[in-house]
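Just the one chain here, the form predicted on its own, laid out as C-alpha cells.
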Amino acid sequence: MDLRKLRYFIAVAEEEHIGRAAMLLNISQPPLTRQIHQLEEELGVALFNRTPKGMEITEAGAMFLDEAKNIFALVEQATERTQRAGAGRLGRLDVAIFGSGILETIPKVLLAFRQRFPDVKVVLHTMDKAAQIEALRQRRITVGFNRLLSPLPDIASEVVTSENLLLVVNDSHPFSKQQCVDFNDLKAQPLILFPNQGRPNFIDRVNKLCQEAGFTPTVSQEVNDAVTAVALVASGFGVCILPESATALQLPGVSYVPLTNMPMDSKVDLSCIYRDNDKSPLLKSFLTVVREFKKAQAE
C-alpha cells in the first residue's frame, strides 16, 4: 500500500463521488476506479458502495477513512519535524558545562538558544577539560564550554567572552575596607586556588601571575570549584582569585575587590569547544547564538 492510493481513496471518501474526486485529483476517472479497487483488494473488504449517486463509504471504508487521516497526519509531521531538524531547529544538543563558567556566561547563552529554538532539548552535563573533550571525540557531547584551552588539530574553540580578575577577601580582612589590591600585596597572602584537576588550568594560571610579579604565593588550600573556594574564603581560610562571573555567588562574609597593578594580561577567556569536522546543522544553530552573544557583550 502507498500513500498514492491513501490521497486518492480520501479524495473519493470527501468527495463522494469518483468524477468529482478524479477532477480534484487532477487525474482521470479509469486510473482512480483501478487505485481503489486495488485498494480493497489489498484490504480484502468493500470500502464503498456503488450506487447512482456515487460511492456510498461502508463502515468499514469510514473507519479506514479515520485513519488514513491520522497516517497522512503523521507524515506532514514527520516531514515537518525533518525538515526543521535539518535546519538545526529540532533535536538534542548535549553540552558539557564546568564550574564558574555555570554562574553567569553559559546561562545566558543556553537561555539565549533556547529562547530562540524552543523544540530543541538541552542536556547538560557537568565536566571537567579532559573529559569535555573525550566526550566530544566520542560524539557524546556536541558543544563544551572551559577555559585555558590548549590548540588541538581535531577541537575548534571560539572565545565567548572574556573576564577581569577579581580578589575574593573575609569580610574582617583589611582588604575588604579598599576600593582595590595591588596585586603585588597578595604575596603574603595564604591563597586558596582551584581547580585542582584538569591542567593547565586556572591554578597554572594564578601561578604565573604570582612569578610574573615577583614572587610563589602561599597556597593555602586547592580546591575543586569556586563555590568551595569561596566558602573557604568565608570560613577564613585565605582569599582567592576568581573570574569576575564568580561574583555571582553572594555568600555572606565575603567582599569581591578590584586588582590592579597586574604582572600581564590578567583577563580569562571562557571559550566554547566542538568538533572541528561536526557540520550538524543543530551545532551551527547554537554557534550562531553564541557569536551573536559575543558580539552583543562587545558593543
Contents of the next structure:
There are 2 protein chains.
Amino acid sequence: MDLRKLRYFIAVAEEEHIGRAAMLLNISQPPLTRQIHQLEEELGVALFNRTPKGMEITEAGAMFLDEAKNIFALVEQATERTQRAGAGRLGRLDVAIFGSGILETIPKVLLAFRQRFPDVKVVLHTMDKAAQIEALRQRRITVGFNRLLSPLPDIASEVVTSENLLLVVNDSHPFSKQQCVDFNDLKAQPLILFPNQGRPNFIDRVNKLCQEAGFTPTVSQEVNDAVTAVALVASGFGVCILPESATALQLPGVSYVPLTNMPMDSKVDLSCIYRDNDKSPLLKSFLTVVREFKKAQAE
Amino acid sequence: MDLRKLRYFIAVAEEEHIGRAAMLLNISQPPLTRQIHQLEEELGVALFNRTPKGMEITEAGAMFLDEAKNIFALVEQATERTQRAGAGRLGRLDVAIFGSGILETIPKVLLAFRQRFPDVKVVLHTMDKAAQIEALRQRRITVGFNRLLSPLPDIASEVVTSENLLLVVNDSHPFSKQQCVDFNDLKAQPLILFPNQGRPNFIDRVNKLCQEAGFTPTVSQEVNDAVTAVALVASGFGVCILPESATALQLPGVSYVPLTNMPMDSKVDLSCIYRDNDKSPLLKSFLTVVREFKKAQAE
DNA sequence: CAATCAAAATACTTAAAAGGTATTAAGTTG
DNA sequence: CAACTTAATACCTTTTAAGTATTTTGATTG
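And the form predicted in complex with the DNA, for comparison with the form predicted on its own?
What follows is the whole complex; the chain from before opens it.
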C-alpha cells in the first residue's frame, strides 16, 4: 500500500475514467491502469467494473473511497499538527509553580501565554524549588517558577519580575498608621518568616538584609507559606516581610506598609527556570511570552 | 509523503536508534537515515535530536508519531473493510418489499440474512411491483420482493417460496364450519380482491383460476392491500382468497379455510427480483441466504 | 452485421527513487 | 587521546514507476 496508489485511486473513482484521471494526475494512462490493477490485487478486491464507457466503482470500491479520503485528511492533519508543534504552537507544557506564586505575576503570565498560544495545553504542578529542579531534570516539567535561585550548571533561569519588599502588620500595631517604615525599626519586632525549607529561601534573604543593617531579627515563628504568615499577622503574632505581590492577599485586620532605608538592593526576583540545553519549541514560545510580559511591565 | 516513510519513522521513533530500526526494517542504515531526513525536510520540522546515543524524539516528533500510528490503523481498517465489502459482508443493501409481504416469509428471510451478515445494513423500502422495477433500474434498490412476475430482459428473479391459496371467510358464513371448501363453490360468492393496480396482479390470477374452473367471479369489492381485504371479510363484505402466509394476520371474526379442487396449479410464488447483470457481492450474499432459506423450507 | 469508436490493457523502453556497500564525521568514554 | 558508537555522506545497484507505441475489447452505428 502506498499513498500514491490511494491518490490515484481517488482520482479514478471520481472521474470514473482512467484517461481523464491520468490527465488530472499529470501522468499518462498506462501507468495509472497498472497502479489501479496493483491496488486491486493487493486488496484482493475488484474496486471497479470496467465498462466501455469507463470505470464504474464497485460497492467495495465505494467503501475504499471513503476510507481513502479519510486517510488523506488524516495525513494532512498530521502534517499540519506536526508543523504547529514544531513551531511551539501546539502541544502540552508542564509548568511548576510554588504555593504563594499563584498570587499575582504567574497567573498574568499564564494568561498571556494562553491568549498567544491557545492550542498549547498548560498543566500546572505545585512544587517547591528542590522538587522543581528534580522534575526539570527528569523532564516531568519544562518550566518552573521560583525565587532566590542559586545558579546550577544545567538549569537556566530568566527573571520574570522583581518586587520590593513590604511589611505586613496588624491594624492594631502602631506601624499600620505610618506611611512607611524604616527597615532599621524592625530590630525589636517579632518576625514571622517563611518558608522554612528549600535553601536558599526567603528567610535567608531577610536574615541577610538584617545582618547588612547591623541587627539580628527576632523571629517569632517560622512557617511554610505566605498565606499562613499573613494569617498569623492577622492574629497578632508579629510582623512579616513579603514581596509586594502579596498585597493580592487581603485579610481583615492586616495592612501592607512600604519599607524604607533598606540596607542593600532589596528587591526580590521571581524567575522561571528551565533546562539549559532545552530546545523545545514550546519552551521557546513560553519564554517569548515571559519576555513580552517583562517588556510590558517595564512600561 | 509516503507510507513507507511513516513506517520507517515509527520504527526509528520507537527504537530511538537508526541502526537498530534499520535492522528491524530489514534495510541497511544509510537509506533509513536518508528517508528520515527527507521526511523532516518535507515537514519542515525536526523530528529528532541527534545524540551520540541515538535519536531522541522532539515534541513535534512525538506529535507526528501519534498521528502516524493513527494513519496506519486507518490504512489497516480501510483494507479490512474493503475486503469485507468485497466479500459481501459489509455495506448497505436496499431491499424493496410490498405491503402484505411483511406478514411471514420476508421477515424470516431478512432475519436469517441479518444473522448471517450482521455488518450489512438492510434498508427496507415499501413499494409496489412497478416501483420496484423502476427503482432496480435506477439502482435505488438492489433486491425487491414480489409475486406474479412477468419476465423482463434486464430483471432476474428467484422464487423464494410458493404458497397455497386459502379462503378467508367471516365466522358467520357457513363455509367457516367446513374443513375445506371446493373452489367451484365460490361461483356465487361475493369476492373481495386486491390489489387493483400493478398488472399482472393477484386479481388477474384469481380471475384466471375462475375462468379455468368455468365461472366468472362475483366481485364485491376491489381493494389495495391484504389487511383491508381481511378487514372487509371481518365486516361481512364477502369472502377473499389469499396466500396461506396471510394466516399470520389474525382478526376477530375471520377464519381461514383450505381450498380444494383447484382448476390448475394454484400455488402463488413469492420471488425476489434483481438486476440481471448485477455482480454486487451484497446481492450475492443475499441470494445465498434466500437459497439457504428455500432449502430449509423444503425439509 | 461488419465498421467504427472509445475505452482499458499490454509490451517495451526510459527515468526516478529506493536500497546496498564502503567510508567518513562527530561526539562520548575509558 | 585512542577506541568506540552513532549518524551522515559518497557512490553504485536494483527496483519501481512513468512514458510511448500498440493491441484488445466491447458497445454503437451506418
